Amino acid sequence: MKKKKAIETGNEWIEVRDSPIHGYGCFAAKAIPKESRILEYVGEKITKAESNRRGLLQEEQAQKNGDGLVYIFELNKRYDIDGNVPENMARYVNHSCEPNCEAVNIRGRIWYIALRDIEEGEEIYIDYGYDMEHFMDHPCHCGTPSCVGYIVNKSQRWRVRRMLARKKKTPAQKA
């Protein structure tokens, strides 16, 4: 596989380069202290209706080419942010079941905040927090001990574990 070139970010905290999890990822360019604002999720502010339209279109395109290309982030009950713009380096932050950052809405702006001290060279992760609906469409490759194999909200992971355990038992019971 051809190695991708790193992307210039203009952000002192991060660099964007190949990720072992998925495509590109954001990595700490230097040590980042706990509770630091690392980067902002930027893009076009759109209504929920437009968000749904774009999201379905982007998901359809992503399924055709095998990439995860839906960069829409929930802002509030009325609006979302479509982060599919070149200046949005935050779109390269991958999911992990054991994130080192969290997305926080601060006065209508989405910031990625360090949950703990992050070492130079470490990849930046957030928990995407997807709902159970269509969870099988979103496999997780983070490889952490708490990973259930799918990108799903932490509060719902027990359900996925239970469903997968039942699924495993079913063929054995038939034998």
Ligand SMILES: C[S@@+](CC[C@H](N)C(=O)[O-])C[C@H]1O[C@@H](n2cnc3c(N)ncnc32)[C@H](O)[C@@H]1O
Second form
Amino acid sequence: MKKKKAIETGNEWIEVRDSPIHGYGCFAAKAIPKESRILEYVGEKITKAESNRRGLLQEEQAQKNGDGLVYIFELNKRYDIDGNVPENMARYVNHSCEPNCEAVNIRGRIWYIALRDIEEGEEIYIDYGYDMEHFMDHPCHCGTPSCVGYIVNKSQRWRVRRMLARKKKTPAQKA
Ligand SMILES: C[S@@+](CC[C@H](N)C(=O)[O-])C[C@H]1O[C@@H](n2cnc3c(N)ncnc32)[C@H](O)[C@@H]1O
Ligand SMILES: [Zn+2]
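Having looked at the form predicted on its own, could you now put up the form predicted in complex with the ligand?
The next block holds the full complex; its first chain is the one shown before.
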């Protein structure tokens, strides 16, 4: 596959370039100590109603041309952030079932914070924490031992694992 050009980030901690998992990814430009605030998820603050409207539009677009990347992040009960803006480098962070970062809301701002020491060159991941609903629409390619093959939050993975195991069984095995 053709390599995409690296993106200028303006952030000393990170580089954005091709990811083995999906499209672009965010990589540590140098060693990052545990608990560092690496980058902020910035964008347009929108109401839930507007967020739902944009979400549906994105879905429609995905069905038309397969380009369905979602950049909406939940800020709180009333507002979301639409991170589909050029300066938002956090939108390039992929999901892993064994993440090295977490998204934390600090006084109304979303920061990606290192869960452990991260080595230079490692890809930066968070757990997207998706609900189990429609999990089949979100296959996961993180390849970690904890992965169930789909992007699903940690507390529901055992359910997905059980569901998939049942699907695999023949009718005789199920009886
Ligand atoms: C916010 S974007 C992440 C950046 C994206 N790689 C890019 O090039 O813009 C989210 C999308 O990336 C893809 N993605 C992220 N993590 C993934 C994973 N572990 N496995 C498969 N696809 C993933 C999914 O298509 C998801 O909807
Ligand atoms: Zn995974």
